[in-house]
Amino acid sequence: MRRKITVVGAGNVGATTAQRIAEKGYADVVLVDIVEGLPQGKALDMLQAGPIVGYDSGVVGTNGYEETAGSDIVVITSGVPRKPGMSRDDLVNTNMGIVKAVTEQVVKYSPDCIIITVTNPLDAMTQLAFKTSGFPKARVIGMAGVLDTARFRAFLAMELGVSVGDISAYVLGGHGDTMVPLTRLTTAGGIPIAQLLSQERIEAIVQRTRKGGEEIVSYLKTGSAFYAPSAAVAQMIDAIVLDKKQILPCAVYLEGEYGINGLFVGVPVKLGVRGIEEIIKIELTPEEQAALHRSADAVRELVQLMHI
């Protein structure tokens, strides 16, 4: 039986995510947005691409939530995008109202779904969706680490002139300037990058990764990244729908793991049909542990700002 996946928000991230899911062929897609005609038009366009690309997925656009009823997975992308000069922190007050309202509708119509949040500031918005939904922590996941890790891998591959498939890496922590790429464990073809690059070049790539979203915003002027974020969501959905038991870095609710309690922070997890099936513990150095805790503190500040 084909799955049902809802994407809330028909902007660039949401629409591209819906397209990627439809092209997988294993799920029908519902695209939701408050702008009349926008999700309906984009959904119809995607539906008409089916005969060409070769998928039979149903794609429906709507301004309400009735059509989303019984969704297996709901992806929340709705919110105000970051503009040039705007930090993720600046987005809190506006986007928290949007995410709270969306989550309430999601719970009403799909009480057994898995929620994946994409709206920024991501870690704080995931915490808000978790509290608003009342779902178990295994069913509320933030998309951050997959995207940040992909950026880190892409920059390293560019620097070394090798395939991105040869780069193995993890980026932990919050989705922002305090994220923690684990350079010590990063390899190219199994070779530690410290043997291939100077510490100065590694640090420069780390900083570029931390500013990855900001760099794209500076080019686009009126928008933010959407190809890579939508691909990151699609990889997470693949792991869940196909029960891959894949280990991916995601924002999850920690209860003592890594010395962090009561907070959504990016760490490696095993994703399967039930959502988060296991939080993977990596032995960190004191320096890495301290960096992760600084990142968690930055997330905690946002959560406290929202009074949740």
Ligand code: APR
Given for the second form:
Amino acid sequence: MRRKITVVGAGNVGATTAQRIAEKGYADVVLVDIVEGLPQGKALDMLQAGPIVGYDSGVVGTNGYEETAGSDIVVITSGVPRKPGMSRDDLVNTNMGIVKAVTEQVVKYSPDCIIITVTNPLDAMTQLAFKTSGFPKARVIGMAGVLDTARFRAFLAMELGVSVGDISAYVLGGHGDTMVPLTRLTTAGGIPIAQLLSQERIEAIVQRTRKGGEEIVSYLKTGSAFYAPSAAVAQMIDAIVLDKKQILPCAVYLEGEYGINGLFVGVPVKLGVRGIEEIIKIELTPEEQAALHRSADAVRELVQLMHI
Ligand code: APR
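Having displayed the form predicted alone, please output the structure of the form predicted in complex with this ligand.
In what comes next, the whole complex appears, and the chain from above leads the way.
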């Protein structure tokens, strides 16, 4: 039987994610939004692309949750972006209400699904979905590390003039300015980047990666990134649906791993059909460990704002 994947939020990230999944052909897609007509219209448009692109995936748009029943995976992208003049606390409060209400519906109709969260602030919203759902930690995963790592890899490939496929890297920590690109373990064609680039250049690329989302917002002005974020979600879904056991950096609930307890923070995990099948532990230097803990502290601050 074909799998069923729901995407909540039919905006830029949600609709592009739905399109990418439909094009895989391995799952039917349900697109949900509160705006009347938006998910229906986009879903119908995607369905009609099937004969051209060559997929048979069903794509349905809805403002309710009945159609989502029995989903294997639910991606939550619903939320509002941070607008000028909006504080971080305002953003947390608004998106908290949305993610909580959405998660309750998701759980009601798809009690066995795997939830992938995308709404920002990512790590805090994933913690909220986890607490609200009551799901085991293997089935609530935040998408951030794959995106941050892709940005880092893309910038390094541009700098070195090599294929992005040759760059192997991990970005750990929270999805924000405090993220931790592990430069020591980053390689180009197996060669550590410290042998190929000056410390100064590496640091500049790390900084650009940290501000990767902002750079795009400053160009777009009225929205934020969605091509790379949706590609990141699609890679995680591939790993789950195809049971790839792929090691990807994701926001996961840590219970002592990396010295962090009771918090969602980005670390490498093994993704397969059961969701998070293993948390991979990398031996960190004291500096890297301290940077990861600083990043976790920033996440904890946001989580505390939610009083959950
Ligand atoms: N239920 C369903 N959909 C909702 C709800 C809700 N309660 N509240 C808002 N939405 C929908 C909006 O109607 C909109 O269509 O979520 C969609 C969000 O889409 P965009 O504004 O285009 O935002 P997008 O760029 O897709 O980003 C979504 O992902 O990367 C993060 O920071 C980003 O938090 C943001 C999220």
